[in-house]
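Quick heads-up: it's one chain on its own, the form predicted alone, in structure tokens.
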Amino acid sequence: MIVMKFGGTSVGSTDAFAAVAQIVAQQAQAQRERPGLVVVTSAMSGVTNTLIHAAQAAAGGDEAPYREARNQLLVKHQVVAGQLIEDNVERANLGRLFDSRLREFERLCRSIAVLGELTPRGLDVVSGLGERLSAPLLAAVLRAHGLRAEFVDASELIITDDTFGSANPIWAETERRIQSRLLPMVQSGVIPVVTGFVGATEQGVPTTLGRGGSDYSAALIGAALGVDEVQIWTDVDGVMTADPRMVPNARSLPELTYEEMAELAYYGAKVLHPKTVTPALECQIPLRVLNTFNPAHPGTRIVMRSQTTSPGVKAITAIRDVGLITVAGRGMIGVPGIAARTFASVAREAVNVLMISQSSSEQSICFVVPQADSPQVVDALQEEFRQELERHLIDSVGSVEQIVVIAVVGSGMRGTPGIAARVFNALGALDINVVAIAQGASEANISLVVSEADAVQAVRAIHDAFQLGGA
């Protein structure tokens, strides 16, 4: 039994839908010890952004974008149905479903415009609509290809808290619902086609799992069903040694450990949602990243322990659009509680800290947050340390923008001498200044901060230093 998740580009056009149908059909015919498929799908590429932009415009008083979005999205989905589904009744049913859901979207945006406010709860309702259009469409396309497929809304399956925008699944209830709803379907030969990204509270209020959360949806379903593999179908040949847009000779990796993949996903490798690894790891379910448009490629398999020993660095990734916050002052030396107060203030602002570095002299603490959150974090810290700033015990609280965090990742780095030296020698040879450094105790990741202007050159230099490129 396997779960197959298809990303936005994999269902981005009529040809893409047809390719997905062929891939699913091949997997359905494959001989397995435990037969059965579950398909999870994202929204068509570009749809979620269109929905969010329209809702945000409505909150600002501009109603034209949501009206245009309604018509545009109706046509976008009907074109696929018209070209891939011959059954007139099936097409008519889909047309009514599309029209109903897009009218609901229009009514919601009209309410947002009247209120002049887009709440996180309202944004979750809007942004999850794309999956509720694509999943029934994909189920119908699969039926048109002779497969027994049925649409399932994940709000019936994935029960979450009310952290709108990045909801956390309530596992016991989610597991129970997935098993009771999907197992009978799979055992009877039906392929459930489930909406990715979305869930609901126990009261039925729609939520989302965060952008890219369809990967997470697939892993949760796979863990609940105890499947043999969760496949993440995207538009690249697996996980690469680096972003090929930055490093032209980057190559795909045949295998990674959960630990390595978690580090890469957390530090900006967009091929997989960062939370995807957790349920797979807990249930020891292999993940595989595959290319919808090159299905013959074996992709990247993600497992507990790699069968291939590869000492040193496996891959390099980078996070852009971040800010470096620094709390500095000689009065901090030997004063207990400065770090605790610093990060308690950040936590109260509900901001995620991506990296932390502290000088051994205790004169400064610096950490990285998303750039959009930098101003509010600086304001919160200045208020928290207002007395210390007035008494000059802390000299400054500030932020540095236009920086990039580069993560050098590999489980084989653990216990291997000279890794850090090779990283910094490669950067030093190009006169690239390193602003901050951090390394976890696991030794599977060295993170460093450089200016945005140096980022591409830095990634290429490290990639070349460890000879990670293809032939």
Ligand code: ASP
Given for the second form:
Amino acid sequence: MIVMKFGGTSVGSTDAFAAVAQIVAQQAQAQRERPGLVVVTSAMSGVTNTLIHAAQAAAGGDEAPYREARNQLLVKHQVVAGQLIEDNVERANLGRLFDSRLREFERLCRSIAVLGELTPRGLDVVSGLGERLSAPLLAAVLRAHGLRAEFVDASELIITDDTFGSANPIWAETERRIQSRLLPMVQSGVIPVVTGFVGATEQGVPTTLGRGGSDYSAALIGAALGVDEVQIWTDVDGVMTADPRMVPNARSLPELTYEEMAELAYYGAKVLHPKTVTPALECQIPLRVLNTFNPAHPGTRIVMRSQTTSPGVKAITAIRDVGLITVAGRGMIGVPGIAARTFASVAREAVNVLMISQSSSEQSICFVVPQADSPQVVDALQEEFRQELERHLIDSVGSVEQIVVIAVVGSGMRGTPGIAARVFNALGALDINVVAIAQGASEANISLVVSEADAVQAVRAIHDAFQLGGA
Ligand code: ADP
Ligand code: ASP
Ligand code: MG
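We have the form predicted alone; now please give the form predicted together with the named molecule.
To see the whole picture, the full complex is given below, headed by that same chain.
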């Protein structure tokens, strides 16, 4: 059995939908002896952003964006239906469905405008609507291509806690629901077409898994069904040595380990949602990243152990919109518990720490958090260390913005000397200042902080230093 997930650009236009239908039809044909296919889809590209911006504008009292979005989204989906679905009944049914979903969107935005407030719970209802439009559309397009496909809303399958905006699946219940709902369909030769990104609490309140979370949906479904492979169909030839938008000569990687992929995704390689690797790894399900617009390309396989031993660095990634927090002071030397108190405070704010570095003299601890959380963390730490600040044991608690974390990733770095030297030589040659450095104990990653202005040049320089680019 195989799960095929199609991202936003893969369902971004009529041509893209047609390409997806062809890819699915080919897979179904290859499996005709033993059918076993589940499709997961994102919203059409740009739709989730449109929905979110409209809801935010409504909360600020501006009702024009949601009215405009309603019409724009109706047209966007209807154009695809009009061009790819000939059956009048199917088209009429879809038209009614689009209309009812978009009326719901309008009603929600109107209430948000009346209340003047957008709660995380409300935002999840709105932002999940894109998948609830694209998945029934894709199911109908597949039927128009002669396949037996049926739409399934993942709020029936993926049961989560109520951490709106980034909900955590409750695994036992999710696994049970996925199996009991999808297995009978698959066994009778039907292809379920499931909404990515969305889930619901046990009480049925809609949630989402976080931006880009459709990859995670696919991995959860794949793990629950114990499939042979989860395929992530996107708009590039697999996972590359760097973001091709930043490094034009980036190359596609034939194979990566789960560990390497997890590092890359965690440090901002948008091609896979960071949580995707966990269920796949736990159930040992291979992941494959493929290109909808170049389906003949073998893409990237993500596996437990790499068959090809490539020493050293595999890929470089950069994560933006982060802040570097520093707790510094000569009085910290030898005072136990500063680090523990620092990170306990950060944990109380429920903020994710991306990287930590402490100088050996213990004069400073610095760590990286998402930029949006940085003011809140600084406030919390100033409160925590009020006495130490007054007594000048700690000189300052502050943050540096407009920085970027660059991660140099590869399991083969382990035990290969000289990697760090090459990284820093490459940056030194360009006079790029490194603000902080950290290396994970796994030695599969060196991360460093540089200023935002140097980021692109730094990533390209490291990429070149390890000759990662194509010819
Ligand atoms: P989808 O809509 O299919 O989920 P995304 O936009 O979320 O696609 O992810 C694909 C994009 O990720 C690519 O177009 C590319 O610009 C970006 N990307 C960032 N880092 C990498 C990388 N190391 N390899 C491949 N793509 C990357
Ligand atoms: N549509 C959602 C988003 O834009 C989820 C996804 O595309 O994976 O974040
Ligand atoms: Mg994505």
